[in-house]
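Quick heads-up: it's one chain on its own, the form predicted on its own, in structure tokens.
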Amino acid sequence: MALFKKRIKEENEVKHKQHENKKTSKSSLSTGGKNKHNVQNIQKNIEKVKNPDVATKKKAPVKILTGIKGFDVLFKEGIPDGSSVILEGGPGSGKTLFCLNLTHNMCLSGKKVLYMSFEEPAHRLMEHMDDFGWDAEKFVDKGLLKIQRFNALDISRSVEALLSEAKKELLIEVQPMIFPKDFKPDVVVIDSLTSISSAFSGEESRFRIYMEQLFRYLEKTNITSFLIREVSIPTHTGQTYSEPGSAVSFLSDGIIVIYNVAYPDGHRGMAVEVLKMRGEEITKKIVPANIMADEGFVVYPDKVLEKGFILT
């Protein structure tokens, strides 16, 4: 009997040890699984650091093309969608025609364009487009184009009234001031900032306030804008942007300059330069351009200017 009890005791001890061994084994497997999971997480985090796009799955930024012959070659991909671009040049350099050509091409691609004129009436601009075979009326009928004339003095008065109402706090809503409520554009052309600036004569700070709010609104709504500005001195010759309305150059995402060119023999020409464009690789050079009756604004990116030219 004593021997039987001893054997039972020994068997129980063996079973207890076996049970303990199984628990230890399961614990090791569980820990091993956790360690394996941790290693996988670490590897994923390393991959996110190496390649952020894997983690965020960001889409490549959209780039748009102007469609102006030869001009888009000056960009590696195009103008980033939603950019605010200043188009500046001297009197008669072709700024308005450049933007009308661009307007036609944008409408052809299905984009809605608002052309805001502070100088010429809408019917005159439509006539300019028709002269080059760009059927403005067709795009208006399709709801792709709206050309409207605005009064710059109305804007300056509105800014003053809103500033007074806000007790000099810069809380201005831009959209109710100038943008038509019945038309939501993808692209806006403003022709010109020079005219708007003149309405703020002697009140440069008011003009800057307005422009800051305008650029902020364009950025918030992701509207691509082209803003014409007249300058009397070529940018590359040392202009310090001291002319009225010059502060917007620092607010813009890009600057395109159209030059008048004078040659020693007396004849004149045109040239174009993309001075800056945030978020895009550009060709840094001045290239010849021309206005052709059957093509509109044409840029020659592979040509060089004749010797002895002077940019004006």
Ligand SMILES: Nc1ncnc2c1ncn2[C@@H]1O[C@H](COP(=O)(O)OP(=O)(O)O)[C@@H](O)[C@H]1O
Given for the second form:
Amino acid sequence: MALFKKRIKEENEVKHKQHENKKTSKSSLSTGGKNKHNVQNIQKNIEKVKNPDVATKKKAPVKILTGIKGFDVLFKEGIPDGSSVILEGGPGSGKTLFCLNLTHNMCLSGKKVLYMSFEEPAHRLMEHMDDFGWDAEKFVDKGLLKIQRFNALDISRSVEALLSEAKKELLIEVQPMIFPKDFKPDVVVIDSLTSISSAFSGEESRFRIYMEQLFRYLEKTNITSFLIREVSIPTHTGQTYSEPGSAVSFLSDGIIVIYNVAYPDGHRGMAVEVLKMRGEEITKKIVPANIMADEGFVVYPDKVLEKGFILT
Ligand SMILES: Nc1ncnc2c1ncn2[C@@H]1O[C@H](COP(=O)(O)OP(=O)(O)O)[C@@H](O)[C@H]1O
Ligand SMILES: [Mg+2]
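Condition change, the form predicted on its own to the form predicted in complex with the ligand:
In what comes next, the whole complex appears, and the chain from above leads the way.
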């Protein structure tokens, strides 16, 4: 029995020693880790002092491509992710089609797109996509696409209600767009700001306040947005105009213009220009474009407009 007790004692002593050894090796490891970390920090700090850029250098923004044929080469890299881009043009110039084309391409690359229509009903937009062979339903089923129709009057009414509460001044920061709760988009298309502005008829200053809030909200959420704006006189023509909503140009990060083009012999064409894109080098050129039944929106970056063209 005494022998048995002695064995147990010996075994316990061995276990205790092993445990102590483990502890020291562990703590030496962690001290080693800490030292290593400290050395790295010191090296980083020396680098910062030697080269202050290291301290302030931000991650380069991700650039996104529209996938629209011939269009992306107008950018050095692409549209900075999270930008708010206005797409303006005259009636029937192809603004909706450009955005539906872009929507299809974004969904193809796995991005989630919310198409907010204040004009045509959702089923009509899906039909337009189908006409070009862009399977909108497939993307809806995959959870990548949501096309929803909204009523611009609902927006102006809710702004009006907030104005009354705040004694006719919009003091409270509101969420200016009600995005569907169950859908977190990477890209949002708003078709169109012009429809929203018409619901604010005669209240240009309220629309401007609303737009400021909308752009601030889009910036905060970091969603890339394409906002359609119908204009009767495109910006490029240089004519002064004070159409409703013209104040939004300086709020946006980018402006893309689609022109209706008229030629002296009476035939018409289309043209496209990237007028502005914050944080990106762009080709400053008005280039011909077309809508092709089998390809969608096509831009010809290497072609020039025919002689005698008039931008309308
Ligand atoms: N299936 C189609 N095939 C060829 N062109 C089309 C097709 N559908 C629409 N279009 C062209 O697109 C134009 C309308 O574009 P749309 O994007 O609705 O204009 P906007 O939104 O600028 O008012 C039409 O005038 C027509 O020329
Ligand atoms: Mg349209």
